[in-house]
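Have a look below at one chain only, the form predicted on its own, in structure tokens format.
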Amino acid sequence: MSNHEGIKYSHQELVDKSNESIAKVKDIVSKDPKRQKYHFMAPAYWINDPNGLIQFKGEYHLFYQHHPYSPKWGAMHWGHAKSTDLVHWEHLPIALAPSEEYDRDEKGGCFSGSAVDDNGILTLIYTGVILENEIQKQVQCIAASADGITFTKHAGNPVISEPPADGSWEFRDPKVWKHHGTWYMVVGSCKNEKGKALLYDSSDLYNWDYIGVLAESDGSQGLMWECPDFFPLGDKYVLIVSPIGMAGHKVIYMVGEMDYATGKFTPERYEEVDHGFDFYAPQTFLDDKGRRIMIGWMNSWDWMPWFKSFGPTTVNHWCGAMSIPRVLSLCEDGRIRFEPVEELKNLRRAYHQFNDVKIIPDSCNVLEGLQGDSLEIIAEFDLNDCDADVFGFKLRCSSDYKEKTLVTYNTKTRELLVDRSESDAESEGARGCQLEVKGGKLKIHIFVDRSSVEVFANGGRVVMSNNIYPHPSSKGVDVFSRRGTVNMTSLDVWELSKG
């Protein structure tokens, strides 16, 4: 339901529709035993981008890019959700609908964004997106709140009306921060076939002057780039971004030197956020607790063709989830941590502990029946007396094992992979990342959920975040090796709920 059907609704008309489409199908979809457990999805339709991460008035806010009529990607909305603790989250009323001359569009809307605390007015900035004599038409808008639920768009919007000479009409995903009283905004875009993010500052963030291009791809780092984050970690900045057009699907961060000075950004190293297929647009805040936390979409465009399924849950009115929240840390060598946040502790029930398990090849049902479709599973082997090739776990395993999912690491080649090629009719590939392991213990964390796999490796120096669609009787969980023995030292396994 949008103003295309030529009727021109206000911008709370539009929501209040919005929230009526949700309301009608939200307790059909809520009974689709694919639903994950304990992952933020929508309570119906399609979910994708985070936007407009942050802590306002000591509550956690989650938006989200949002189709409210359909479990496929249309005019975007923003989705609203906020919580005490990360891991329960109260459902709010839709916050934005495309309503205006500038975000009124079924092929655009109001995209990615990011959110501030403006003198106690939560203000959301975001992508007003339209097609004018075939040009998609993005530029940039604001949304303020004063109870934190109902959206009130700026008369004076787009706040930045077209892309400077640096950049082109592919001019998404503002990303605010404020430094030393300054408003700060980096935006993605994209020149001569190069990625770019374009930097701008505010004294009011209503009144923006251009200052440059923060960083660009150097050719490699693919031909836009969206959803660009950028922030101070430890006593470096980082800039995250999801390059479209770079060889293989991936979400990079890059560590370096920034100087506001000359708006400049140095970066001194880059590397892949996230290993896995499913893993796109992450956006992070700071929190009370000085975290900088992380949440990204647990799907993809770049791996599927545009408006494919993304998977067996669109017959069941949904789409889509995000990812766990992860903690980033700067190690010594540069590079970043990401780890799981201390809160999903609390969704711990049922304890399951192994020690000291030889895991020869061929072995079956090593771990006594253990079954779950949502886990935390937290083992360490051995490698000091390994002379397996490869071993690990075989995940939501139907009763003759026809059905599973792979995590495994190759100790010849020192790869640590997860194989979806038997997780369901669904699900397809292999994708996996190199890991040294130093003084002989891997430690390997993993998050499954009725519909993910998520695996955390080296002390999260390793992310893989894999979707699967696995029948829902398919629960066992077994450990194997290849071709020689593995001692697996620990084993903690619970059962995840949110109960």
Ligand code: FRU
Given for the second form:
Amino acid sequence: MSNHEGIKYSHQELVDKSNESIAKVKDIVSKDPKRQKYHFMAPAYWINDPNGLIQFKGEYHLFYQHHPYSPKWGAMHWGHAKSTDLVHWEHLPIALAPSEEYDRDEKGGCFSGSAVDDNGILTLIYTGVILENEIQKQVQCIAASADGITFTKHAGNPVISEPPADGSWEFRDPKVWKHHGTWYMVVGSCKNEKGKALLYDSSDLYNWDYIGVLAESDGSQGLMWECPDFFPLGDKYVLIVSPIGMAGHKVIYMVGEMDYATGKFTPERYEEVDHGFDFYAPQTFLDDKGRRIMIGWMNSWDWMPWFKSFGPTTVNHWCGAMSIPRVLSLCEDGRIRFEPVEELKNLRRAYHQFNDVKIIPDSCNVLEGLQGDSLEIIAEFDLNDCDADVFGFKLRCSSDYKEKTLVTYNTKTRELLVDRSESDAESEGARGCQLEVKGGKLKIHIFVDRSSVEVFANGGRVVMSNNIYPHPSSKGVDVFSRRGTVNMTSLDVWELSKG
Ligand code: FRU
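Next, report the structure of the form predicted in complex with ligand FRU; the form predicted on its own has already been given.
What follows is the whole complex; the chain from before opens it.
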């Protein structure tokens, strides 16, 4: 990449510069009271999609879309961190900087992609973005590392230099996997206002052949499919995409059958992955325990009608966090269950327990002053012992209850909702989903952090991730009901801390 004086920098020089930029501000950033306590964040500045999730030589690696010069989206780098438990992350030097003619457009850079273990070489497959004759072109590229820290871009990049006739120059976010000794790659694209997932194969990871359209929008599933991910789960295959322009949906999963002989995936159903405002571009990987683990960017873009801003933390030189890691499994009815990884239990500190609490309308301080900005809450409500219209939690409450985030279940409409219209000065709106409660027991599992609330219900059959930015002193927790009572049969609460 050249600077404005035309001096050409090597990839390593650009990586060094970006690391220096982060080093300059990271101490100030770490003092911001809105920094998450246990969610993954970059040390400073902007992040979006998780990239290159992999367990490599026994350690978990997380790469991420990163702009290491400002808290706003800009020429994309890949940040990098590793972990042995998916909870405590060690920040590593930036892995990729836009440096070459095929990946250095100022409005592009090194876009999203994935990682594989190529015989002991940690190999990243990413989209390079370049501006040529006013056209932004997206090409697929490779960078590799023997030590898992310093990456060298392949001399023969790009390995896929143009889209097939089925796609367009919106051609990005390669996800690569191996099946029966052959490498496969799915790339997100679009044509004729339909999102598409394009399939390639390769025997050596460097020479790719186009197979065809793995799957495409049925006409209602968005104009462009970002960040496709494709993997087996139980006895089915799953395609996850982040569609642009799909009304009412942000990230969808499709469950169906894969035919490798034809390269066609036949979806049998689709559902929303996460029903909150802030979950996008997730990626999954398989670990050595056989778990299919997913992490998402806990935010989303402004083509969403409910979008307002990326939050107030930009004034403190950072923006963005990852969701907690979730384990996927297939339910008997063909839907996916998303459950928080077990390792999160390592964060549990002080414990509070309540049993058989009858929640009476308009009561307050039912939990005797329970407080916290980093909590895990597991509650069970008995709908057979309930005549309330609505019940639920008030989280991150100020002492005058002016600030609060509501997690509610409406027994009439059967809707589970997170309402952040009074969470803080900036957040707005409520988003939720239908939830049928079988056997009368509603189980809600909540993870509260300093700037977010993630809700898992009925064993992870539905999930909702939301950012909130309450005042640091707003730490109250309460349960409530409206127009009737409900029996909360159990409540377990842990204060969470990494220390
Ligand atoms: C999804 C996305 C990807 C792209 C990346 C750029 O959030 O738009 O399609 O590769 O972000 O940062």
